[in-house]
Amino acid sequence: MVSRPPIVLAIGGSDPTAGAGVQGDLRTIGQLGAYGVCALTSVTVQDTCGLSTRQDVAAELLTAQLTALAGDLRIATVKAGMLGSRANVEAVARFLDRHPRLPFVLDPVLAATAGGPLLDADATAALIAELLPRATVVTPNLPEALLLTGRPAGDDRAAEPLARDLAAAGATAVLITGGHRPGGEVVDLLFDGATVHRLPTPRLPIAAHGTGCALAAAIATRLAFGDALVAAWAAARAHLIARLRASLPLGHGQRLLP
């Protein structure tokens, strides 16, 4: 008998380079042995140098995608990235309400690395109110954490207070990635609501597209296999580092994860 892999649902935008977005998520999920399915929130025009434009999917179409998948497949975990609009944020929240036992990894994609904002202020407020309280873990980088907590961009507070702020806003656990802080070491910080965990790794002299997407998708996948959150995070981080070391200079901009 063929064993059935767990199914991970990736909700997010389309990235034509397949380095991030749902294409990148599906690659990550498959590499870790699960089966990835996806619901599209936005179609983007981008390359390895940046994003130029996008067209968000109507919330009714997003809801129809989610309803079809959940009605046919036994989904184990959900990961959401770029949502594009307030209506799409609310559609995801309603879907999660219909499936309250599903672990939910929220990667709050608020802006493109090159190409401007991907979620306006109104939609970001909806994400904070509607999705943070439904998140098993939220995985912002430092700039995203500052935006979500309303702190100014120049605020140099440590990651721990930011994580506690986001937990107070409703997230069950908060992972703040450390790649945006200077220094020879990258320190990710996870606050699980009770304990602060830190995972330091040497900084690699490599910048690649889609690292935040890959980490969040890997965490969702390991949760689908039954890992506890801290173990899922450690495994996801190790997987990401291995892919960073093997990243590919295929275009004129950022490297792509294999």
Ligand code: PLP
Given for the second form:
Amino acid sequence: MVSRPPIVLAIGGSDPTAGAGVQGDLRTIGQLGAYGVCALTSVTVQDTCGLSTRQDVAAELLTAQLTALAGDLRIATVKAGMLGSRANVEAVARFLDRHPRLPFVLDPVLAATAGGPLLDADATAALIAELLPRATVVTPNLPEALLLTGRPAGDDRAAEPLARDLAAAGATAVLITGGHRPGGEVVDLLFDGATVHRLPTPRLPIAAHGTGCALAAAIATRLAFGDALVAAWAAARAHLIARLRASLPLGHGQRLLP
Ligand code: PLP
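Coords for the form predicted together with this ligand, given the form predicted on its own:
Every chain and every other molecule in the complex is listed next, the one we just looked at coming first.
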């Protein structure tokens, strides 16, 4: 009998460059040997130089996508990225209510690196109240962690108190990625509610579009294969570093991950 790959559900926005968003997630999931399915939350208009506009999908249409997929396929893990609107945040929360045992990786996408909001201002509060408590792991970078905890930027550059704040807000585990902090090393920090783990890697002189999406999607994929969280995180980091090294300047702006 043919062995079936685990199925990972990516919920997120469309990125026409395919570097980030659901297109990037499906590539990450496939590269790691799982089968990716997706539910679209928003259509963005962007190229490697930046984002110009977006139109969010109606929450009813998002719910219909999620219901159709879950009714047909045996989903192993869920990854959510860009959600766009408050109504879409709530639609994802209701979906997770109906599937409470599904491991859920929440990448709290607030804005594009190149500028442009990817989550409405009034949706951030809903994401904190409704999705953080359902997250197996939430994966903010440092600026996102500062915004989610309400700490002023520059007030506290240390990731550990931010991770503890986000765990107190309900996330089972918190991974704060270190790429946005200065220094010769990138230090990711994972707090699993009991222990603080640190994963230092040398900083590559390479930046690319969609690295946050790629890391979170890879973690969701390794969790779908049954890895424990710390092992999933290490495998996801290694996969991302290999892709960063192989990233390509295909457009006029940010490099794209293969
Ligand atoms: N577009 C979409 C649809 C995304 O989900 C994301 C990130 O998650 C981005 C753009 C931003 O990518 P980056 O900030 O890495 O350029």
